[in-house]
Amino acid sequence: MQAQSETAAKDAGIILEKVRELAADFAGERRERQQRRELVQADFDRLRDTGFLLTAVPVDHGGCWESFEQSNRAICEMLRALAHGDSSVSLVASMHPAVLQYTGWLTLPEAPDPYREAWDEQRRWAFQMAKDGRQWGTIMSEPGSGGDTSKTKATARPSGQDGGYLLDGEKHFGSGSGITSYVITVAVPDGEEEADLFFMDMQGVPWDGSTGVKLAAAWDGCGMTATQSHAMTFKDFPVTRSAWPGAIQKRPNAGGGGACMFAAIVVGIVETAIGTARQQLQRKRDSMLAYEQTEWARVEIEGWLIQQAYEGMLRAVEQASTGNRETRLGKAAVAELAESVMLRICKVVGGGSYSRHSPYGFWLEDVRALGFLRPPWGLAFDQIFQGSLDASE
């Protein structure tokens, strides 16, 4: 067992490496990147080929998943070094192992009687895809809910065939759309109360609604504007639900692993923002007004104090102790100062940093959109609410 966690170790870290080359290739086309409002498919060729997908599939099947404690650290290290090339490419990129490990594929290696031997099989059959090259994504969130996906209005019914259902829904942010191979969503299904999970194989499937999907609305968003995060409408469109029904609600810190890798790509964005900047203000330093020198002393601070809660947040996953509290504080707070520190540096740039020819402008609206990725802003304030009464002194 040791031998096979120090490979996969080693595996990761090549990996790694891989991605900083890769990011750094991204990094050098950073205005045009910048200008684009949609994906290119090359882009997620070359990070396949860096083995990134591998990072949702366990060692024993040929992955480098071991588990969240020995596994965060490493996936959050690939997307934040990904986030320095291009956070667009960094946020669908995300949603790879996060999708992998929501559905509980990599978290929940068995399962109960009667679902024991169909849960493996799907869970081969998804790892199976991941390594063959096939990206995971979602479209989850629905008009109305708030980003809770306990109050989806989407029905799904019986097909008639081996775990097989008709999705009827509106969805949104489906991110990654046209480049994810199998999505995962949820829904009620028919004759019951509760909702569960769904996946869908989206590839080569068209858009105009003869085959059950409809665009709705093309992603157009101030940030993460490449993302391709579209709205669909699904009429009577094939999917196919979780062998172990109810298994979303059983995830060992369910919610600590997309949090870090959401707070990631920001931190990454952050770091390169700082670095930009500071070299920019070298010209200027001994003429920097009394204003730009305090709003630039609070840059420094700031983004000293989102490293240290991104950390925190790494080191709760690995502790398994409070993840899910701890890390739903480490992403708002690091939502908030990230908004913070790139308000303050376009201050202290000046008003160039908002022409279309500067990068400023542009990461200040992805780091904005962190406070509306899963979960969005009420319900993540609402949940540490709710938790912050119970927390243990």
Ligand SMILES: Cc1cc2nc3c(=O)[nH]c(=O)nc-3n(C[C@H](O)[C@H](O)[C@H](O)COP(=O)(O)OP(=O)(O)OC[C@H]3O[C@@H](n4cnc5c(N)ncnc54)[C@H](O)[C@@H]3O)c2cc1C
Contents of the next structure:
Amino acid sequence: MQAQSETAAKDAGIILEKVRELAADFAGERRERQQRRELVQADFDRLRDTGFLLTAVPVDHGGCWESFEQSNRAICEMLRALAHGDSSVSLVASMHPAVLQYTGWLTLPEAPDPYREAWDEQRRWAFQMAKDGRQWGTIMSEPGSGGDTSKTKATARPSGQDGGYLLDGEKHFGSGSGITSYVITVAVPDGEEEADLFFMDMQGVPWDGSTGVKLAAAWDGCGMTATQSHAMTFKDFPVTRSAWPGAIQKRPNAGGGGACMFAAIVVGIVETAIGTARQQLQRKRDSMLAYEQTEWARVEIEGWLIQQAYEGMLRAVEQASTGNRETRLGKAAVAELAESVMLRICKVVGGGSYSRHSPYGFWLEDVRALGFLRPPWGLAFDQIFQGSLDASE
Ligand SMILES: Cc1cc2nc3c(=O)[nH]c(=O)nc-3n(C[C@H](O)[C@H](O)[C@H](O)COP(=O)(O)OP(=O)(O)OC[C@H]3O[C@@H](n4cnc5c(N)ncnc54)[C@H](O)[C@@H]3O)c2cc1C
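For comparison with the form predicted alone, provide the form predicted in complex with the ligand.
Below: every chain and molecule of the assembly, starting with the one above.
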């Protein structure tokens, strides 16, 4: 067991090094990348070649995932590194491990009878797909749901094939559309009350409605501009149900991994922005006005707080403490501070930061994504408020 754990840690360390090298290449193309509005397959081929997709495959299935407690930091560090080079690629990449955690396939190794065998088989298959280089993604969000998957209006009715259903509904924010091979979603199964988890094979599927998927709106984000987080309409589209119905309610760390991964991306963006600005400010160091000096001092303070919040989130997961509450608090804190830091940097750097030739305006919009990512602002604050009163009982 000990030997297996060391190998996994070593493998994750090797992947991290390769991801860092890839991110450095991406950083060299920053100006062109920040102008992109589309994903480039070659980036994801290179990411796959680093071994990144194995972060969502358990050690005993040939990957480097050990457990939520042991593997979360390594995955987050890879995403943080990737964000030093390209925000959109990092966000799309994060969905792969986040999704395989969300389904419960990584964190719930055994299902109770009568789902045991089918669950085992489905997990094996999902991990094999990741090992074969197939990237996973998610299109759970629905207009009007406010990020709350229990409010889904999408429906799924049995197709007559084993585990097969036909999906109807409007979905949006499908990051990585066109790059991801398999995508998860939520829908209310026919005759049931609660939403459950489904996944679909999107490989080679046209988006013209001819086979049940229609591009409703191409992604036009102000930030994370090249994530292809498209909106799609599904009509009788074949999907497969989770082999353990209701497993998503049973996950021990619902959402904590996603919160850490999304925060890690923004931490990566912020530290790159601070580093870039610090270098740029050397030139006007002696002519900085009092306001600029004060704002820059605040950048330092808030940048430090962001690092503490991020570290606190990772440690809460590692110590298997009240992980969900702490990761929720940390994500909200990083989201607020990151927006604040980026605004201050823009003011100190000066009017040039408002130009599309400068990286800061792009980073400012990119970090704004964190507050909207699951759980989005309203839902996050609701949960924090409720959790606070529960904690005082
Ligand atoms: C960059 C980025 C990437 C994301 N990637 C993913 C992803 O890969 N997968 C995923 O599942 N989610 C993804 N999300 C979505 C995220 O997880 C939240 O679900 C989403 O941001 C919630 O948005 P909201 O709170 O505004 O609520 P929503 O209710 O989802 O509203 C979002 C938008 O829909 C409009 N709207 C509201 N009500 C209606 C209605 N009744 N009819 C029509 N339109 C309406 C709103 O005006 C608003 O513009 C991503 C978000 C961002 C910002």
